[in-house]
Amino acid sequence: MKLTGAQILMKALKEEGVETIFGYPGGAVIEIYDALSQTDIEHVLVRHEQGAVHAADGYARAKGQVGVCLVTSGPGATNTVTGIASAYMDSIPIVIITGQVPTSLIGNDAFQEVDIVGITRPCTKHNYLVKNIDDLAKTVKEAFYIASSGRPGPVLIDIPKDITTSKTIYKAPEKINLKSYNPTYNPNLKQLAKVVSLIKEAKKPVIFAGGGIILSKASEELRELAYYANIPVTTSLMGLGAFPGTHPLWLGMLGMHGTFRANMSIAECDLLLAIGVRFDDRVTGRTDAFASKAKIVHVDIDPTSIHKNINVHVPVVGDCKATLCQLNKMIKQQIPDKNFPDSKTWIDTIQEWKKTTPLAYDQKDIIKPQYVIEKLYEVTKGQAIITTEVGQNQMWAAQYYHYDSPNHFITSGGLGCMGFGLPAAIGAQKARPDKLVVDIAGDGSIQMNIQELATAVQHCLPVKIVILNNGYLGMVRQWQQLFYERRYSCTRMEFAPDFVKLAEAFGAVGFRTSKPEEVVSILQQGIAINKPVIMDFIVEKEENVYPMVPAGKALTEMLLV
């Protein structure tokens, strides 16, 4: 029986497993759309494509599996790409699929035109023009492939109007073999050999995890590791929730905003394990200063990251979950319990650290926003999910809010993506029902696609919105408090809507406050809502993310409150 090529597109999410997903029609993707509508594939019908990307990305995250969104031809696939730009740092498996122009009208400049393939090709890890419709099912097949194996990515499949109307026999293969795409996932065991032994020698040993762990689902064996070794653990924003935000051995996150203990840490180990991360300016710092008392191991199963940014000692190539498998069983038959170093004198020193210099601030008459990120924490019990948007809001939430498991924690790491949280909340939330999902968000990026809480009202999702609401583009404001000598230009938010008001216009609740004593109370009451609701606390207009290392410095060149 021949198929349109929408019916096929069909056929083939189906079989991709796919329930949900996000979009907006238009014309090039109308006979899509209408094959759509007799699945039961569920469709989130968002406001703006930006949206519908970052919903695909929150859902991947939460549910670890792709995430799809469906967008038309134009403006419809432009809008995509700021969100296929931050999957794409972030190594987040979504599938693209975009409406074109019918084949005979491609490079004539016709309505709404655009060449998305040429567009997003830096930004995905691989995309399609489907030309011919026996092509079509085996696309969909090769692009949740590759967009689900390796190091994750998005992938883009960009339709012709007149593929999804054309019909053809049904016909996909049965399993993808791509010639030139082989992604290595076990390790070499010589290179897990050194490993051993570098970690038997070791007196400071640490384990810096990323993105990395989570994606591969190798949390456990990740802490089977760092039990069984006693080594401290940090990880870098990408990695929180990979290890215990609560466990003795962790030592907060690394980086620009990391704890004085992790940063010091990393410039005092005499080994760093890095496992699953790519070594992000905003983490290393000045790079000729990262480590450099350190033997380097690398992990990663992108060969390419490995020596890109730092200089490493022993590189393993591999997927970490396969990876730690075995260097974990290697370890345990090479090195008995408690026969490793003697790792107190290591432990103390961090222990010292924390005790000395840890994360601090002075509530006050003023509400804090760590103040409402830690009393969102108790009132949680930590086991809400967490997605951001981007900014000082982002920072606190990765210091204040303290993850014991993966994937609950969503931001928009590697491109820094204002807008994001709103979004993405709304897709984690219709991939874990059963959780509490939370947008922690500043003034100025919430606008950037406020747009989404109708998404969320017409979809029953009962996403929170935290807001810190400080008046200012907070992160921008800081840096030119410390380093433009308080010229703050073009920051201040003179005018803002009225966020309850907004909340209530579009069908949700809104709270505010600016006292301190009501924020446990208000935190409670919005959680209760079986709605979405926005919470608005207004806050210390300049107060500082600290620490903070400025840019170009090394790692230990912190400033602390």
The other form holds:
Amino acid sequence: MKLTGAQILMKALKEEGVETIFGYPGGAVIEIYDALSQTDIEHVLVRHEQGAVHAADGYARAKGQVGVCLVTSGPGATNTVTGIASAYMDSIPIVIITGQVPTSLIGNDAFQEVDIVGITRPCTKHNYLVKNIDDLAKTVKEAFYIASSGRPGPVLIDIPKDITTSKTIYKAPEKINLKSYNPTYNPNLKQLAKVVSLIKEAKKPVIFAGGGIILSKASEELRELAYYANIPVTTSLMGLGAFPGTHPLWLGMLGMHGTFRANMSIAECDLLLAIGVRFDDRVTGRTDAFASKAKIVHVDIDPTSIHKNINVHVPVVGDCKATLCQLNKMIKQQIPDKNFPDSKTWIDTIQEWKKTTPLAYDQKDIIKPQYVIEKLYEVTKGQAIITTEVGQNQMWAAQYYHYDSPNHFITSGGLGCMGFGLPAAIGAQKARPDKLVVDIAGDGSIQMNIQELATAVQHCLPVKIVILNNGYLGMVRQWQQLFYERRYSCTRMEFAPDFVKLAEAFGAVGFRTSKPEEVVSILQQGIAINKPVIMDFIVEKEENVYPMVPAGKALTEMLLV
Amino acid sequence: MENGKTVLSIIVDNQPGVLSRIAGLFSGRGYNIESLCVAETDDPLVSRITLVTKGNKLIIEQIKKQLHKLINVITVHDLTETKYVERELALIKINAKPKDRAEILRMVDVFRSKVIDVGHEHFTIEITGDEEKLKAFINILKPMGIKEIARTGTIALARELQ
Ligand SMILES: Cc1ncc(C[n+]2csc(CCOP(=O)(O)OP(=O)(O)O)c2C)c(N)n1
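Got the form predicted alone; could you also share the form predicted together with its partner chain?
Next comes the full complex, and the chain you just saw is listed first.
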């Protein structure tokens, strides 16, 4: 039986196990939306296409599966670009389906035509323009395979309108065979043997884990390694949750706003096991001073990550999970009875750093933003999925909430994209209806995609928004304070809406307080309500995120207060 | 080899947009393309791109890995790591005043090139060779007044092991 392109697309999506699509209709995809209505695939109608991509991103991270979004041609497509770029930087598997003008009009500057394949070439893992309906089913299959294999990433499929309406017989290949694409999953054993002997000799080892651990679902294996060999662990922002944030071996996050002990450990360690990381400049600080006393092992599935920013001694190309499984096996065979060099002095040194220079703030009569996060952690017993906006709120969410499991901290790490948190929370809530999902926001960022509150209300997704309302674009203000002699150029938000009324206008619930003693009860009340809720905490205006490594400085050159 | 010339032979899917992916990779990451040649191979589904670039060892390593990461790139060979043969073709239109004609023809002969178009005032010469040879030839012709040059850029293949 012949099917229309739109029906073929739906069938192909079903084959990939797609249950939910985040999207926004329009002329070029009207046929697709019609076919969609005839399936049991759920559609979440966002209020802006950027929201659709961030939601698909949040969904993908919370569920550990490919997220899907669907938008129309032209403005629908261009509105997705920021979301795609964010997913690309963080290696998140999503498939973006865009409508396109009919093939006969492509290149004519037709109504709502943009070259979205051209625009997104540098920010997708791969993209397609489907020019022949017979390629459609195969293209969808390839797109999902590419998005979710190797180093994951966003893949875009641009489908002209005439392809969605013309008909053919559904025909998809059994298996994807891309002669040009063949990620290396299994590590080179000779390289791993070197790693084992380095671990055997190391007196001051540190594990530095990243988003790759979470993407490859390797947290268990990471924990096994750290526990068995008694190695302290730090992670990048993207790696939070890969290792339990409450374990004695946990160092806290490293980098520009990393903990004192994490940054000191990097500077002092003699062996750095970097796994599933890409050595972002926000992590390394000045690169020549980064782990300068250490032998560095770098495990990553993407060969381009290796030797890109940091020169390493033992590169291992491979999937984090496959590599750690193998490494754990070899270590257990070769270093029995926990016969490791005595790491007591090293662990003691780290404990000492923790004692002398912990993360700290001083709660008096004005609410400290850190206090809100700490109380949120207590009230939620550390079980919530946290998404964030970008800025100080994001860093405090990383420092003061402790993540014991992967896929519980969802943030725009690489792109640092304000407006990410709310739509990502919506996606995460859709993926995990059983979970409490909280967006930790700044008063600036939340205004970037606040329209998505309507999406949350319409689709009964009871996400919670905690605004740390400091009346400033806080992180930029912090830089202006520290490096521009307090010249607060354009960072004062002189006007902001009344977030409580705003919540109500959207059909959500709003709370506000400026009193420290009310923080806990508002959190409790807000969380208890089975609806989207905004909790607006009026916090200390000029609080800064510390420690801070000024850009371009070595990790040890931390500003502490 | 600091900033040495590197000749990459890249086999890609013969599809629209592939060249733009490669060009975009170079411009987006600040790498330099010195010359570029693209044509179908004996297999119509794949094309060979011969690309000449410069950079230190780390940059060249990144370029190769980044190229490899593109889904449509099938193989990347760094010919400068092995023995290879390279050729470039140039068409040179040169002023050919009667007094210079004999000298030009002598040079054409010495360099084993060919005159492929003759006018009252000009010759067009076809020459193939490696970069060095073309450079030398062009230098010698310069004093007579070169009107126009079209060059293909390098194409290259690895030598077969004997
Ligand atoms: C889309 C976007 N625009 C601009 C920036 C630059 N930027 C980074 S942090 C920040 C301030 C964010 O302010 P707010 O959301 O109020 O959070 P705070 O830092 O006060 O917690 C800005 C403007 C960005 N990251 N993303």
